[in-house]
Amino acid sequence: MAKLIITIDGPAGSGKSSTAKLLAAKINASFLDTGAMYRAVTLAAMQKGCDFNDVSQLEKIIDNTNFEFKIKDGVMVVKIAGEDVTEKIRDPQVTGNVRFVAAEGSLRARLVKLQREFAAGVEQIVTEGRDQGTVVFPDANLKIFLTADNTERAKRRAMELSQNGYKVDVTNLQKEIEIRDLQDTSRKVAPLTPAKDAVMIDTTNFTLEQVVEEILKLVKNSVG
C-alpha cells in the first residue's frame, strides 16, 4: 500500500477531482479518479445493452471486460477494450445512469479491490471519490471531505459540461445534483457521508488554487 495516501470525498460538483489533481501535482503523487472507475463500467454496460436493474450483468461486465486505468499527464485515461473512453465517461447519459453501479454492494466491492491493487502500485496517492476516507482508505494519513453551495455546484459543472461540447440548463442540472446527491447520501451501502475524521471544506468561495493551499497546509502538519 502507499506510504502517503490523502483522500478527498465530496458530492457532485464540490470541487474534488480538480482539488485532487491539482494537489497530486503539488506533492508529485499519483490521482486516482474513482468516479471514472464507476462510469467507466456504466459505460460499458450501456455499450452492451445491459439491464441496470441486473445485478448479475453488471457483475460480468466488470469481470469480463478489460478495464485500464492509467495516469497519462496528470489525468486518469480510462480505456475499455483497448479504446480510449476518456471523454466518452463524462457524457450526461453516463452521469445518469452510474447510481444503478454505485448502489449495488457487489459492485462497489470489486471496485474498491481495484482501487486498492492502484494504491498498492504507488508510493503516494492523492484519491477522490464519495467513500474513499469511509470506506476504500480508512486509515489514510489526511481524509478531507469538500462541499459547495447547490448553485455554485451547478455552475461549475455546467462550465465543466459546456467546455466538452455538452449543451445544459443550469436549473435543471441542479435539480439533477440534488437528486443525486439524495441516492449517495441515502443508499445503504457505503453512503456519501464524511469520515469522523475528515476536515471540512467549503469551496463555495474559494478559488481551486486556495483550497489545495489550505490542503497543503494540512498535509505539512499532518506527515511532517
The other form holds:
Amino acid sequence: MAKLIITIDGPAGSGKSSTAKLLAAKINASFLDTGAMYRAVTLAAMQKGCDFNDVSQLEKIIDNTNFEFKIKDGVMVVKIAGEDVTEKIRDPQVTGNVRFVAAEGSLRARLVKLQREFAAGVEQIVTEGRDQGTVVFPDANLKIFLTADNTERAKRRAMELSQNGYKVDVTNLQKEIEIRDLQDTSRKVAPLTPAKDAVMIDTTNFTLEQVVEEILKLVKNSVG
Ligand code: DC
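Starting from the form predicted on its own, produce the coordinates for the form predicted in complex with 2'-deoxycytidine-5'-monophosphate (DC).
And the full complex, kicking off with our chain again.
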C-alpha cells in the first residue's frame, strides 16, 4: 500500500478533481479519480445496451471488460477495450445513469478492490471520490471533505461542461446537482458522508490555489 494516502471526498462540483490533481502535482504523488471509474463502468454498460436494473449484467461488465486507468501528463486517461473514453465518460447521459452503478454493493466492492490495487502500486496517492476516507482508505494519513454552496457548484460544473462543448443551463444543472447529492447521500451502501476524522473545507469563496495551500499546510502538520 502507498506510504502516503490523502483522501478527498465531497459532493459534485465541490472541487475534488482539480484540488486532488494540483495537490498531487505539488507533492509528486499519484492521483486517482474514482468517479471516473464509476463513469467508465456506466459508459461500458451503455455501449453494450445493458439493463441498468439488472445487477448481474453490470457485474459482467466489470468482470469482462478491459478497463484502463492511467495517469498521463497529470490527467487520468480512461480506456475501455483500448478506446480512449476520457472525455466520453463526462457526457451528461453517463452522469444520469451512474447512480445505478454507484448504488450496488457488489459493483462497489469490485471498484473498491481496483482502487486499493491502484494505491498498492504507488508510493504516494491523492485519491478523490465519495467514500475514499470512509470506506476505501479508513487508515489514510489525511482525509479532506470539500463542500461548496449549490449555486457555486452549479457554476463550476457549467464552466467545465461548456469548455468541453456542451450546451448548459445553470438552473437545470443546479437541480441535477441537488438530485445527485440526494442520491449520493441517501444510498444504503457507502453513502456520501464525511469521515469522522476528516477536515472539512468549504471552498465556496476560495480559489483552487488557496484550497491546495490550505491542504498542503495540513499535509505538513499530519506527516511532518
Ligand atoms: O465525481 P464524479 O461526479 O465524477 O462521480 C460520478 C458519480 O460516481 C457520483 O455521482 C457518485 C459516484 N461515485 C461514487 O459513488 N463513489 C465514488 N468514490 C466516486 C463516485
